[in-house]
Amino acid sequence: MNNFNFYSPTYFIFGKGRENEAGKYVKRFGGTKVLLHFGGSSAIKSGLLDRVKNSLNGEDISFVELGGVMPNPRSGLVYKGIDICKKESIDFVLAVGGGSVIDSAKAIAAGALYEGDFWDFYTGKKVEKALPVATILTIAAAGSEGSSSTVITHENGMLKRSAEGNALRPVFSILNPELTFTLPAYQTACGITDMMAHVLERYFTNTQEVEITDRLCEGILLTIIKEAPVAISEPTSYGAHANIMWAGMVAHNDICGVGREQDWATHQMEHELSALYDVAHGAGLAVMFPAWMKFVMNHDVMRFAQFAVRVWGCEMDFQHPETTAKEGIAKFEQFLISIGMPVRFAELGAKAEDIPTLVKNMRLGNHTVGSFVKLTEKDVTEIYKLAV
């Protein structure tokens, strides 16, 4: 196990009706004038936004509204939010929505205290300070409600990039599983795939003697595999959605990734897919992760065999561990199909002839991507081809 620092200060408020306490917690964490950030009409139609505003009004907290966050959140709205924060002397950002809204809120919070272009944070500069951010989660998926990261697509070139810094960890997050009941099954499945991918980016590692985090990763995956079909087939199953919602947070606050080398190549390859085709992030990951697994499996066959045995219940073939490894990858792919996810380019509307563009947009040059296997441009090209 490697040396590590782990800092996870987010205060979680979990359960039914807890969004009605938003104002109390904004006040507790020092907010006096809030940017209320949200997505489309669902938060309005469901009455959630009104409940949040009533809670803020009840604590005499003023707020400015900024809606319109899109999936794969865009830079244009971030610039608008930063401008509002500076002009209105906003001191707190409250995100009401899923990962896209939270990621946009984090970008605004960082940019509001920065004199340069917020995009600097998405091209290598670490976020050292930001306005306090809090979240009211409506989609279990990205784990942004507990993470230190954010992903934004810049409209100049449609480049999808991430930024990171502990200053971006939400000061509090309200998680009410009931808020996810009305999601379409496809959106729920995309979220489930996203959280599984967050675990897998950490699970496939070259670091030795990491049994504790291996077991944490496997436990999260086993929970998701058990609860996902129930959450999709029974939209109002509180128990299934509660377990899925907490799994999504634990999958990405990095508790299962400490002390071990992490990969993240698949996420970066998927970012180019969703930037070019504007597909759901989870759907893109469902296509790219099995392809990545098939390409890198021989780098550490025994780790893939362990994944097959511990997570998917495969029998270990000690004479031919690659057979077990391949069976685990196949079972993962079958699970994705069973919850309604695409697993090939064509199902996304992606095209083989666009592979050179996808690779070019990664801007690797002579560099590599990933840690489990350091992938060159040629390698990435082959993985995209496997996804076709």
Ligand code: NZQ
Contents of the next structure:
Amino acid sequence: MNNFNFYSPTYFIFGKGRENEAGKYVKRFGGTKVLLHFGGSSAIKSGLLDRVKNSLNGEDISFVELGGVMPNPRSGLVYKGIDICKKESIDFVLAVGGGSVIDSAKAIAAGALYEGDFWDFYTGKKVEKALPVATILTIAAAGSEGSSSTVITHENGMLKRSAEGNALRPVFSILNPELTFTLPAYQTACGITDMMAHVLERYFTNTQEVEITDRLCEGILLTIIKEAPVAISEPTSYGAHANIMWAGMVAHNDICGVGREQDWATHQMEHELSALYDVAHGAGLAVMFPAWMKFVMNHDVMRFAQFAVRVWGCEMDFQHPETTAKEGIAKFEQFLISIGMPVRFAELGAKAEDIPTLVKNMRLGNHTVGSFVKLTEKDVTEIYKLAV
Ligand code: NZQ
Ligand code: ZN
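Form predicted in complex with the named molecule, following the form predicted alone:
The next block holds the full complex; its first chain is the one shown before.
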């Protein structure tokens, strides 16, 4: 196991009706003037936004509203939010929504305390300070409610990039599984795929002697595999959605990734897909992850066999471990299909002839991406082709 620091300061408020306590917690965490940030229409239609406003009013906390965050959130609204924060002396950002709203809120919170262009953070500058951000989560997926990262697409060039910094970890996150009951099945499945991908980016590692995090990863995956079909077929089953919601958080606050090298090549390849075609992040991952696995499997057949046996219940073929390894990948792909995910380019609306553009947009040059296997531009091209 490698040396590590682990900082996860978020205060989690989990369960039915907990969004009605938003005002109390904003006050407790020092917010006096709030930017209330939300997405398109779901939080308005469900009445959630009104409940949150009532809660803020109940504590005499003033707020300025900024809605309209799109999936794959854009830079334009971030600039607008930063401007509002500076002009209105906002001291707290409250995100009501999914990963896109939360990521937009984090970008605004960092930009509000920065004199330069907030995009600097998405091109390599570490975020050292930000206004406090809190979240009321409406979709279990990205894990941004507990993570130190944010992903934004810049409209100039449609580049989708991420920024990092512990200052971006939410001060509190309210997780009420009932808020996810209104999600379309497809969106629930996209979220489930994303959280599985967050575990897998950590699971496939070259670091040795990491049994604790291996087992945590496997436990999260087994939970998701059990609960996902219920959550999708019974949109109001509280138990399944509660387990899925917490799985999405532990999959990405890094508790299962500390002390080990992590990969993240698949996420970067997916970000190019969602930047070019504006597809849901989870759907793009469902297409890219099996392709990546097929390409890198021979690098460590025994790790893939372990994944097959411990997560998918395959029987170990000691004579031919590669057979077991392949079986695990096939079961994973079958699972994705069973929850309604696309697994090939055409199902996403992606085109083989765009592969050179996708690769070029990654701007790898002579660099590589990933750590389990360090992928060159040529490798990435092959993986995209496997996804076709
Ligand atoms: O805008 P509204 O109307 O709310 O609709 C949203 C949106 O269309 C809808 N939705 C959300 N909650 C709902 C609901 N509809 C009905 N009922 C509800 N309760 O769902 C759609 C998708 O929302 P979005 O926030 O985009 O989904 P998700 O949470 O999957 O976030 C995806 C974004 O997160 C980034 C992705 O790249 C993508 O941009 N990621 C962020 C990470 C992070 N910050 O740590 C890590 C991830 O790897 C990921 O890259
Ligand atoms: Zn993701």
